[in-house]
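Here's a solo chain for you in structure tokens, the form predicted alone.
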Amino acid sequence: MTDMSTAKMTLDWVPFTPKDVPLGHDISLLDLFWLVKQEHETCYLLESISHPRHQDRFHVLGFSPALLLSARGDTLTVTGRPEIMGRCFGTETDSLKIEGVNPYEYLSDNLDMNRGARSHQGGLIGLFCHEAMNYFEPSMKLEEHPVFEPFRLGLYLDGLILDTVTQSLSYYTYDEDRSEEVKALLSKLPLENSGGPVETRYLGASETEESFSKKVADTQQKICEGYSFQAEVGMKSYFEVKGDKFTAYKHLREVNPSPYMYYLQFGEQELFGASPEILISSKSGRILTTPTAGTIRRGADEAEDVALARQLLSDPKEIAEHNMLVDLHRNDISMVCQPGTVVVEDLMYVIKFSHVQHIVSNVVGVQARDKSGFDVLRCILPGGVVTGAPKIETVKIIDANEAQPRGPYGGAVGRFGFNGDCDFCLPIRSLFCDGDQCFAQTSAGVVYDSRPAHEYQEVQRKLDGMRKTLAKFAGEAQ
């Protein structure tokens, strides 16, 4: 490990246009990803399988990034191929630590991601935790999660893109051409079944209904004292998952198909989810965020679904909570948008998922010319829908309420693209694993007139999709 406290990092050597290699049509990216996982301990899959208005046409896969970048406190750790380290830092080594810096600001100050590529063609791809807020708000001193660093990103110089309209698969690369390796994997398709055996066991929750209700009451007291208008109260559910977690992910796709499906693997860390919500997206200078707040269960049939949606959109508490978060998102993105361009494009529509219905709004704006993708993510993380408003004081309430750091829950999963795009979903309805030890987290928005029993039921409904997914592979104990 080399200590280079004053090292500067550059991506100026990355070509503006990658090499493209067509690979064929009607290929299962899901099965291909499983084959990739067998050979590469660091990889990712981003796909979108429901709700056309929020669906991404392109599904993407990457493996064995050129560099891995992770943060702890005031230290950025970078590991990777020595020749790539040499191009980035001027010193060929397989790892280095850059100490005494704000790791996020270091990346923002040093990396120009506007390389001129098309969307989805590589970049920095990975995960930000809730505790990354420490890097954006100097007043915050949140305890970092013991396993999941505030952020972990891969620098991906090649990968695969599936165009779901034409069902065309292509490989791109800015550096080493690994298309022959990909073709060797493609020769193994189609698979009779991807995924190996998996066994799950429920280990318990961080809260009982009684303790959760007390935290709701404590939060309401803070609201009465003027510290917050609305605050999320959350709880963790713990699972042991042995075997091939990809098998569980495949079942999650069936149980809870969502517009932002993802699977990330960083060695022993494996994270997968079915997120209903984009945190923030900046594509070609257009910023979009979709505050999703207001929840009700699904009905037994279409008629009951409609009746429940009508009830949801007529509930004064749910409407007030949603409008509060729309205003918070408007204020957040106004910091990185051209003046006068931030508008609510679509206010309060309902999206139906497997177990719940949500109220959603689209808030859009035009990105200011002097702002980068790093500025865009910085303005909104952590998202208001999993914290509350006002954000800083409310996060302090959450920190006092929750006995353990949130980690990936409520952070961000996605990419800073080589074309300058910033595209991140909210990692909720997700499972976060370190080896066999995994957890999911759910939370409910608490306001002055919240009913604790109702809020507890809401967090249970939000957990239903993951609980049902893992129960399929459980023994009698679950």
Given for the second form:
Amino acid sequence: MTDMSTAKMTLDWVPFTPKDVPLGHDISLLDLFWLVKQEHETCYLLESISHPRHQDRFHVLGFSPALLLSARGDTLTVTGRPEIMGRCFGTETDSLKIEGVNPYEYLSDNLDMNRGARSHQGGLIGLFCHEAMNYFEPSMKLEEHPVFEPFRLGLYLDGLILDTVTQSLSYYTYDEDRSEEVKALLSKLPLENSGGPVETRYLGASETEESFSKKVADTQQKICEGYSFQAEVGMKSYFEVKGDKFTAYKHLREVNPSPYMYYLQFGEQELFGASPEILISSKSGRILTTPTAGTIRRGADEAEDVALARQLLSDPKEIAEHNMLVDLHRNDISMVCQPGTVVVEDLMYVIKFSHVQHIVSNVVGVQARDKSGFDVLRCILPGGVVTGAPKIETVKIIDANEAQPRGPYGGAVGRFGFNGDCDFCLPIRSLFCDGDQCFAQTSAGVVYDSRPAHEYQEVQRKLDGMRKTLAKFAGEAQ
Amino acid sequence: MSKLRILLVDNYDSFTFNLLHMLEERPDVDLTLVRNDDDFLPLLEAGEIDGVLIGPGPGSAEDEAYFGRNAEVITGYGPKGLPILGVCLGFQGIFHLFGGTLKQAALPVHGKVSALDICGDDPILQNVPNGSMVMRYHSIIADPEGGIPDVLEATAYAEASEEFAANGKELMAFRHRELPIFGVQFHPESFGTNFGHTMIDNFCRIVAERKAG
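Moving from the form predicted alone to the form predicted in complex with its partner chain:
Zooming out: every chain and molecule, the one shown earlier first.
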């Protein structure tokens, strides 16, 4: 371990164009991921298996990144292959700590991600927690989650891309060629059944209906006093998951097929989810956010769907909440966009998901020339959908309400690509595991006239997908 | 003519950058963004600012922890003729510092629009048609029972509606009778406000006129 507080980091040595290796077509990326997971303790899978797919025609997989970067307080820890460390830092070591820095600003200041290539070909990929906000907003002093660091990223120099339009799979690499290793795994496909046995147990929740209702009432008092317009009141549900968590993810894909599905593994930490929305994306300098708020169930047929959508879009409370989010998102992306380019491209359209319909708007803008992908994520994390407005004051209310740090819930999962693009989804409807100990969080947007019983129902309903998924494996190994 | 040096005060809010863009879209504006507890008064003292926009924000304008140095801007530099526009919290702070009373509304109005009932000649509302819709986000209101301070003139109310009847008559805009000081309770920067750009342009015109002397 080398201590270096003044070390500079560079990615200037990364080639502009990766080598591509076509691997065939009609291959199950999911099953391949399971095989990869048996041999690599750090890996990821990002896939999009229901509309809307604002970005992800391409599903991607990566394993054993060249470097791992994680933040704790004012320390950035980097581990990896000495050869890569040498190219990045000028010192061939397998691990170093950069202390006394703001780890996010360190990356932002040091790394130029405009390396050419295409947006899905690697980059810095991983997880940001809610508490990463401390790095963006100096007035925040949120307690960090004991297990999940404010952020954890892999530097992925190679990986697999599945083009879902052509069903072709390809391997890319900027450095070492591991395609033979991938081909060896491909030779094991198709599998009869991927995923090992898993056993789950529900351990309880952080709130009872009574304690939750009290928090709703306290929050409403703060709203009436002018400290917030809307604040998300949340609760955690705890589970024990023993065995192969991939099996649970595979089932989640069936129970709740979603536009932004992900599986991240960093050793003992495994996180997976079925996110309905992106947090933010920037492609070729065009920024997109899709604030999603306002929910109603699906109808039995087209006519009932329409009737329910009509009911949703004529509910003044739902519209007011959505208005607030649209203005909040306009504000957030204005921090990184050219003045005059931020517009509400589509206002309040309705998307039908597998179980519910949501009101969604597209807020877009043109990224300012002097802003990077790091600036783009910084402007919006944590997203307004899981916090509220005004954001800083509201996060203080959330912090006072919730006994434990949120950790990954409402943070960001995604990628800073080597072409300067970035793409992050919102980790909600997700399970966060440290070994066998896992939790899910759900929250409800509280406004001055919310009814506590209704909000409690909402946090329960939002948990349905994950609860149903895990219940299938309750108490007995498959 | 030199650029209009406008100071935008952020009250740790989440709509500040919407206002910022409206100003930065104008080539004649040289904008400085500060937070309400930054040490920005020397800029005003040195005469380096032509106009101040006090933005929205959480909390109470009567509480220094939430209103910061804005109170000194209003009471220290307002009387010297510095043009000031207060939005939401800024509106409330100006109203309070000139002697008005603030109170919690019976019904907070968050993310809802009202029609403007324009009742006075307000340069900020020039070319804004009566009945224009404006977006509102506020829990605190200028207390109508406390009366309007003599130095201020009420220039617009929210058009009476059944939905917000419990709040009584809600003041939406005022101007100072002698000084170029203005307040709007609603949010000109919201996508849901009609003629928001017109209002900001009007403020810039006032600043320009003042600067030209």
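Positions refer to the first chain, counted from 1. Predicted model only: the values in this text are computed from it and were never measured. For clarity, a rigid core is taken as the largest C-alpha set superposing within 1.5 Å between two forms.
K.L.:
Using a rigid core superposition, assess whether L203 undergoes a CA shift of 2 Å or more between these two forms.
P.N.:
No.
K.L.:
Does I296 move appreciably between these two forms, meaning a CA displacement of 2 Å or more on the superposed rigid core?
P.N.:
Comparing the forms between these two forms, which are aligned on their rigid core, I296 does shift its C-alpha by 2 Å or more.
K.L.:
Has the Cα of I392 moved 2 Å or more between these two forms, judged after a core fit?
P.N.:
I392: C-alpha displaced by less than 2 Å between these two forms.
K.L.:
After superposing on the rigid core, what is the C-alpha displacement of V306 between these two forms, in Å?
P.N.:
For V306, the C-alpha ends up 3.3 Å from its position in the other form.
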